[in-house]
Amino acid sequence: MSDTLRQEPTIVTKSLAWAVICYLVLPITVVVSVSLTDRPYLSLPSEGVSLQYYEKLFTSSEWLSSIWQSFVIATVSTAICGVLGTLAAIGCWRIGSGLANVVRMAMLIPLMLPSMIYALGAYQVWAGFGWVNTYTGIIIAHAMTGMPYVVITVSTSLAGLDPKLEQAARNLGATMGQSLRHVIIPNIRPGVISGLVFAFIHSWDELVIALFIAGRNVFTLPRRMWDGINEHLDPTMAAVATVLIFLTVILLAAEFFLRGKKR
C-alpha cells in the first residue's frame, strides 16, 4: 500500500510533463501543417497537401541568398565568440578571485540586456566605425551576443575541473599554449560544443540586431521572413520556420551525442 502511494505522486508527475511537452510543441504542429497547405496565404491545407512553397524556398534567388548570408555570418560570428569567450572562461577560472566574477558578470550584460536596447546601442557605435549595413558590423554583433553562451558553458565545465591537472603539466615542462591544447581543452570539450551550438542558434535566429544594423547590402534570413511578414503572409514562411525547427533539433542532437561519447 505504502509503495503505491509513493508511486503515485510519479505517475501524475509525468504525465503533467509530458502535459507540458504537448501544449508546448502544439504550436510546431500547427506551422509543420501551415507549410504544407494548398493555399496562397498563411492557412491549414484545405484539399490536399503540397510542397510547392518549399520548392519555392530552394529554388528562389532571394531566400537562398539569405540562408547563405546567415550561414556565413553565423559561423564566423560563432568561430569568433568560440575563441574569445573560450579564452576568457579559462581565464576567469585561472583567476579564481571577485574579479573574475565582476568579469563574468559584465560579460553576460548583452544577454540580460533587452535586444532592442543593445541593438539601440550598438547601431549609435557602429555608426562611428562605418559598420552599419556591413557584414563586419553585424559578425561583430552577433558574436559579442553570442560570447555570453559560450562563457556559461565553458564555466560550467571548468567548475568540474582540478586545477592540478594543469598544475602538473606545467611542473612536467609543457608550456602555457601545450597545457592548454592538451589538458585544459579536452577536459572541457563538452563545455565548448555547448555552447558554439547555442551561439549558432542565436546569430542564425537574431533579428532585432539585423533590423537596427543591416541594410540592403546584408539581408538575413530573420530579416526576409520579419519583411515577409509585414508585405505579404506568403505561407514560404512557413516552409521557412520548419526547416529551422528541424534543423535546431538536429543540432541540439549533435550536441547531446557528442556530449555523450565524451562521456
The other form holds:
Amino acid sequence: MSDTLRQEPTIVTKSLAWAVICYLVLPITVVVSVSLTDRPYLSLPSEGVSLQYYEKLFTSSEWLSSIWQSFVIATVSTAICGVLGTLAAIGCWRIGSGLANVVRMAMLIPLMLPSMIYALGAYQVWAGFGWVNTYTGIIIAHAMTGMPYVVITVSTSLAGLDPKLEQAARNLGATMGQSLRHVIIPNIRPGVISGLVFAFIHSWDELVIALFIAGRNVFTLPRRMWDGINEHLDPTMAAVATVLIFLTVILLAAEFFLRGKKR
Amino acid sequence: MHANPNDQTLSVQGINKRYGTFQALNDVGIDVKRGEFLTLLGPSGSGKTTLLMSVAGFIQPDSGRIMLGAQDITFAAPEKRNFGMVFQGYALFPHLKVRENVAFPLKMRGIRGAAATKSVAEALELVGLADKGERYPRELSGGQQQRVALARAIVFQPHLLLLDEPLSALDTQLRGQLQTELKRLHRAVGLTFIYVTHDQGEALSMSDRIAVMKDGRIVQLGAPSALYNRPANRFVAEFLGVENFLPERLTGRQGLLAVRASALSLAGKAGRISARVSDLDYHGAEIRYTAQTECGLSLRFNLSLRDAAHVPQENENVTLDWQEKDALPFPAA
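Moving from the form predicted alone to the form predicted in complex with the partner chain:
After this comes the whole thing, all chains and molecules, with the earlier chain placed first.
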C-alpha cells in the first residue's frame, strides 16, 4: 500500500543521494586500489595489479602477530564490556527513575570525551598499576571505551520491554538469575549482539589508546599501521586496511542478519 | 497430620509503606478467608495496588507483618511465595509460545515432561484456549491474552491468585463476558482470589467481600450488598455510585442524607425539594435528569418512562421526594 503512495524521487534527490554514497565509498575504493599496486610505495597501480602486499601481509610474522593480538584484545574486551554493559543497562531499566538516567549518561562519557584525554588519563592510572604495555592494560581500557556502545544498544532494546515481565517471572517462581536468563536476555538478544559487534569493531580499530598504552610487548594492528605510515610508506598498510574493511563489513552484515532474523 | 499448604490463610497485619511524604499504606490489616473472592476497590493512589504488590512480595512494607498460616512472609522473595498473579497488561513473555508461557512456572519448579504437558493442557482447557498452545501471545486478541495470563497463574496450583486490574484494558462487552468467566473459574478451582479494581460495578458483581480503600487505608470491608446498602461514609457511598447528598436545611434532620438518583422521584405538589431541570440524558427505558435547587445544589434523579405521566423538559420546575427507607443518614462530614 505504501508503495503505491510513494512518490518517484526527483532527479535532484537521486543525484544528491548518489553524491553522498560516493563521498562515503570513494576513499575506500582508493585504499583497495592502492593495496593492489605493483609499485614499491603507496600509490595506485601503474602497469598492472599485484597481490604481492597481501602475500607480504600474510607471511610477515609482525603483521600476523599484530592481527592476532588485536583479535585477542578485541574479543576479551568485548566480552568484558558486553557483560558489564548489558547488566548496567538492565539495572538502569529496572530502576527506571532519574538516578538511572544519570548512570546511563555516565556510561556514555567515553563517547563524549576526546579519546586523547581518555587515553592520557588511562595512561597515568595504568602506569601506577604497572599495566602499561600489557594485555591487561589495553583490554581494560578498551572494555571501558567500548561500554557505551553496549549500553546504548541494550538500552534501546530494553525500552520496548515491559518491566512487568521480570515481576511476572519472579512471581512464577524464577529467581533473579533465572528471570535474567530465561526472560530478559532472550528478549533483548538483538540489542546485545549489536552492542557486542560495535564494541568489537571499536577495539579492533582503536588507535589513540593503543598509542599510549601499547608498546613493545603489545602491538595492536592499528598501532602497526600507524607506524607503517610514519616510518615507510609501505603499501602493505593498504592491504591491511582492505582486510579490515572486509572484516567490518562481514561483522555488520552478521549483525544485520541476526537482528533481522529475530524481529 | 500434614497440613495442605493451600489451606493456609493470608493475614495482613498493620502494614505501613511510605514513599517520601506520601503514605501509600497506612496501618492496613485484613484477614483473607480461604477460598473467598476479595476485591480491593479504590481510586488511583488509594493504596490498593501497593497492598497487592506487598502481598506479592514486590514491595516491602516499612512495618507490619504479612502471614501465611503460621509463617511470616513479609520479606520472603516473590518467587518463594507460590502466589499466582495476573498483571495489568498481562506481562506474557513475548518470546515464548502460549504453551511455553503456561509451562514457565512448572519449569521453574523443575516439573518437566509428561506431568508438565498434562498440567499445561488442563490449564489451557480450563480457560478455553486448548487449541492456541502453539501461538505466540502477539497473535492473540486481548481477551485471549488475558486468559493465557490466567492459565499461567493457576497452572502451578498457587496458594492464592492475585489479580491487578486484569480487565481494565478490554472493551466493555468483553469485560462483562470475562467477569462471568472469572467467577466461574473462581468456583471451579476453589482458589482464594484477591482482585484489585477501581470499577465499582466489577467489584459489586464479582466479589464475596470488598475492601474499599482511600489514602492508604481500608475504609470499609464487607459483602457487596452491605457496602451498597450501608456505606460507612460519604466516600464509600460516592464511590459506590450514590449521586445525591442532601444537607440539613433540605431534610430538616441532622447530618447528610444520601439518596441515589434512582430513589429520588418526581412528586406532585407535596415534594420536599423544588428544583429546576438543567440537563436531561435519554437512556432508552429511563431519562436521567440533573436539576438545580434554589440554593445552588445539583441533584440527580431518574425517571422511568414506563410509568411517567409527565416528562419534564429543560428549565422546567419540578418537585422531588424520596422514601425514608431508600435514604441513608450520615454525620455531616
